[in-house]
Amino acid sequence: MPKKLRVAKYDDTIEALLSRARELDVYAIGRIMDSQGRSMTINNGRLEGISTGSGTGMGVSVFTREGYTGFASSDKVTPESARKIVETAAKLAFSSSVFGTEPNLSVFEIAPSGVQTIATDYKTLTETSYEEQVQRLKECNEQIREYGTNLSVRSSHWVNDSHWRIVRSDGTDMSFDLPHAAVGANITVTGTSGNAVSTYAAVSGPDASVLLDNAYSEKLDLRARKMADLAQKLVDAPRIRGGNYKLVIDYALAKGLAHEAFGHASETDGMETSILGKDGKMRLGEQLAAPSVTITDGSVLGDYAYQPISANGMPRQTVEILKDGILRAGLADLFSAAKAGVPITGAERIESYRNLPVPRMTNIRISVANPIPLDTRFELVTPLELREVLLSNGLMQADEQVLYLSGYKGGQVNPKDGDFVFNCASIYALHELENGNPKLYQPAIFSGKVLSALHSILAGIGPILLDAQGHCGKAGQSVPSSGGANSFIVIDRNENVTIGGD
């Protein structure tokens, strides 16, 4: 049964919030955080921390006729706070055109989303066993220990769980809870001269499941015995040659080329120096990778990123950005929609209540056209038999040098000019064969060009996952993301597509 949320209570404040919007003749959109979160490490055995919060505050933003906006939240959620933080934020509004800034009246132009609740059936903290926690933790820490010699293992795990409610004063009022939990592992191995390696498993979801559920714990421990293996042999092998190479990529590294390189390139608020704009407008209609691409952003429910309703109380849409390879949307937010060319989509995210909303992803991926399919599941696909699968389906010629890249570690991407700089956990060289499997080496940089990557896409191979879980920073806010591909995806050699190395 869907859960009563905690932000019901707040109606005084609310209307507190309306009422004095309305005698000082401004518009308002009020949203007020009740948040709750526990956390835990383990580290070799011992119980290293726990650390729980929670906190409830409300930020509002208004808006004068003429379109000129101003900000003020408080830590505070009472009907007196509420007409305060009102009274500040109009003051900013109205004062906010001397200094030149730009008005925006797309907030007098969308339609209410009406009154609703949104309330999904995953369990609270309240309902949480914090000790079943921090014994399960301890057992999957002991366990992974035991996947080689000389592992040094530190786990993790984190709830969060926040009720949200958006007000406007056009009698929008949303109330929806963002549930969302992980836990992970750091693996490490320090070889015989002192170099070490570090790798990292985790799986995701809405709540404590992701630990105490059989079906997540089955899939954590492929995932931590996968990685323990790969430290180990990781400490001894060579540096890949740099170069151009046809690639294998998994579906956690095309999530990281799909958020980082082209996601944020599709937000309307960076138009102006988008790889993805022209003069401010995007290129719609454009087409900008393979014809067999399609990149999709939208939120999951139970995904670790889930996000129903936007920052500004609208109904967050599912949005094809690349169409068969074709521009066909942005990631677009009340305020900057109009200006890049493009419908409002509900793109608009917030850390806190002390935020401004900014347009964000959720959950993002790339989906290619026809995939060859996988019956093997993911964790246990060894590079053998994806080198089987690329021979047996003419995309691999036995001479022909090929890399499978493993695993997402970060990187940096300038969306002005498409440029992208990854990091992987691991590389086998499909061609390349050593006592009978893939050569792996170290892991080097994944950079490029992102539109010559998308161009080059050849295939899909397996099922989409979506799970490939982090967290994006933007405007100093940092928000749950994740996203994923086919299993793998199969790139071309190009020569805007480098890999690092000696």
Given for the second form:
Amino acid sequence: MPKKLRVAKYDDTIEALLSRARELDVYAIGRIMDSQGRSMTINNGRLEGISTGSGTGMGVSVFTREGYTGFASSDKVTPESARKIVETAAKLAFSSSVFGTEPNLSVFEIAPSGVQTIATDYKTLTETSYEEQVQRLKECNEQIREYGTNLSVRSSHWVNDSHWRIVRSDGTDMSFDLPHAAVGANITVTGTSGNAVSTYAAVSGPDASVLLDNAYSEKLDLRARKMADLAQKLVDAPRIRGGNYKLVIDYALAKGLAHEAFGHASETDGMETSILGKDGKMRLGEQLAAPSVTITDGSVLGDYAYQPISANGMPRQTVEILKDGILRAGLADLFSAAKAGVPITGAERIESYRNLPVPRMTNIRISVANPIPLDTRFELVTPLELREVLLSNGLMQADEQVLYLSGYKGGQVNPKDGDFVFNCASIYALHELENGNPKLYQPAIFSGKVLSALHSILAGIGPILLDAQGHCGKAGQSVPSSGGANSFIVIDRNENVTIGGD
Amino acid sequence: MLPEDLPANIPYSDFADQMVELLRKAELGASANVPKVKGWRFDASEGRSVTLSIVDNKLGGVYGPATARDSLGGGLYLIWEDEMRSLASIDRHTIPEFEERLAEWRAGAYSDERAPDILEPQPTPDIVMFDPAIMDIVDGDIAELFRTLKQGETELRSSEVEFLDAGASASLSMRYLRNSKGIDLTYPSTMYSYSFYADSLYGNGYGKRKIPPAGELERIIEDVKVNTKHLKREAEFKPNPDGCRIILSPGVGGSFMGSYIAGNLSGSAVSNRQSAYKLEDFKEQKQVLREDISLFIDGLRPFEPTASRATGEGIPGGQSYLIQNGKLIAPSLDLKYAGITGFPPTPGGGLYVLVDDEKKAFEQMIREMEYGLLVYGVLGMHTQDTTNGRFSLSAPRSLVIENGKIKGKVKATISGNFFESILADDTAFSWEPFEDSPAIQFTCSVLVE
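Can you swap the form predicted on its own for the form predicted in complex with its partner chain?
And the full complex, kicking off with our chain again.
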């Protein structure tokens, strides 16, 4: 049964906000957030702490008839405060017009989204037992510490349940919830030489089931076991020689590639300087990747980055940004879609009521046509098995240099020149066998040019997996992000894709 | 108590007084459904800020409009009479919903035999952090923010800058630190900042608790102009396979010191064997840096963003070495980990790098370099495993230096081990007058695209 949303109680505040905007003859977009969260940490078997938090507040964007804009926010959610922040935002909008700022009239050209409540039925925090969470997190922590000698393990678990209400002067009134949760473990091992190595394993989802339900905990266990084993082996692993290689990346790294290397460049607010834009318009219809490659972004119910409605009160659409290698659409918000020459897709997101909406991804994934089947569960695929799949499918010659990059550790991109970097947890040289297995090297930065990397995708291996979880920082705001790809993606050697190393 | 000589329009509310009153009642067991509270502390800030931005050349447009924000938030720590503890965030709704929140805090209470007690009041330093000249801007007179950004925009766009991103902001906040043993600290602070970032290549800015001195804006604009110009000129670089000399600019050098050295000084990480440094290393004062390098906490610098009268737990601001003459002195410790490790708690303040007898100017270091790279930005620092010192980073904004002259930009990838680099005899430091961190020169592996 869907939740009753806490933002339903603010009718008087909404009415005050909209009526004050009418009185001042300005258009308003109001956003109320009511957020509750809980987090806990177990460090080497000891409970470090439980923290509870909540945050409620309201932000309003105001537009004059000429399209000048101002923004104000407050953590007081009352009719009086609503009137006051509309007045403040209007004053700022009118002063901006004096200083020659650029107007934007898009808000007057959209149709109302109506009145809707989209509520999930995931567990609320009041339905979630602290004791059960702590007990289970302790068990997980203790279990992971047994996966090696002298392991130090910090396990953390957080659950957040945000409720939102977005209203506009055109009568739009959208309410929805954004539940998300994760559990993760930092694993540190110190070798005999004194060198320390840290690795990380995590699973994510909508609520405390990420910790308490078997399907999730089994996945976490497999991942943690793999990362504990890796940390111990990495202590004495050598560094890879830097250069250009044929690469195999796992789906979490492929999500990084899609997100950092391509997703940000497809956000329409940056089209005047993005590599996917020309003279401010998206380069629609151009072949920008191998013909087998499709990149999709869209909200997925139950996903860590679920977002059904945009921060401007528009339905979030699933978008095939790249279809068969051809650029088809952008991640477009209300204010920049028309200028970029694409339809609005409701891509605006915000971290908090204090922030301004900007277009960004939710769950982004790369799919490669006709993937090579793979029966083994992702967490159980070994580097040796991967090597055999490549050899048997003609994607690698026995003497060919191929690196397998495993485990995503984050990345960064400059959409204006197409430079991206991301880092992995480990590198296996599939061409270099040591005791019958591909040789393990230290992780190294993977950097390159977006379009070169996408043009060089040769194949996908295995089913599409969507749960690579992270956080996306843009415009000083961090929001949950996720995505994936086929279990593994093969990228041809390319002089514009570099592995950093000695 | 609030100092009496402050302007009347300071956004001082009775939030702290009301919180104290409600917590005192909780000490007496006023709520029937939860045990009595035995000790408490809270640290809250109430503030206003105004901001204005240039995004992709658009001043005050839809992605960077003039904005005004009001907020109140902070954290709370409770000790219940049965020694259970609670940690929670607090906000403006905590007071009207106090009974409900108290029940939530109790539901989330936990047992931690190593958790600290409430701190007795101690004298706190009286550091200047408030500039009354910022008050009018925060109150809505944002013409100064427009003028600042407009001047930067006009001057930079008339040079070779094609796309400009910039921001300016002013803020005022009141801090309320209270605890059940008598800490009662209330004071205002201000902040003023602006920055300019040209063509996604180079940026610089100002950020202190006071209005900048005359000429500061012009200095920043000139710096952005000159360095953006350098970074627009392409150059060639032939890396030596045995290693290349590189200079990390002060910003990048600070990022390396912060991530690899300061990042491993956390008391929790040291105590739980999740750091490069072990607790025994501190007890033995192990040499981890060169003898001329120290890391120093300083919370007493007037108008600096890192100035601190006290931490959220009430530990007074002050000065203290974490690493002195290259030897580990103490981890960075809150009350809990001070109790666990036996070292004193760390005073509130910012962390600064000190290098003995090294006063070389940044410009001189560049002039003296025969062949190498000046690294103005790296991508991927947050992805590095800082516990082992290894780094592998993309450095797409690196300037080639040849015989002391800047030749132009190359895209490089740099890799090595910072723990080893910082110990090397030929690693050198230099200073830029307006930066807190030194530039660092050392040898590492370089690949050029």
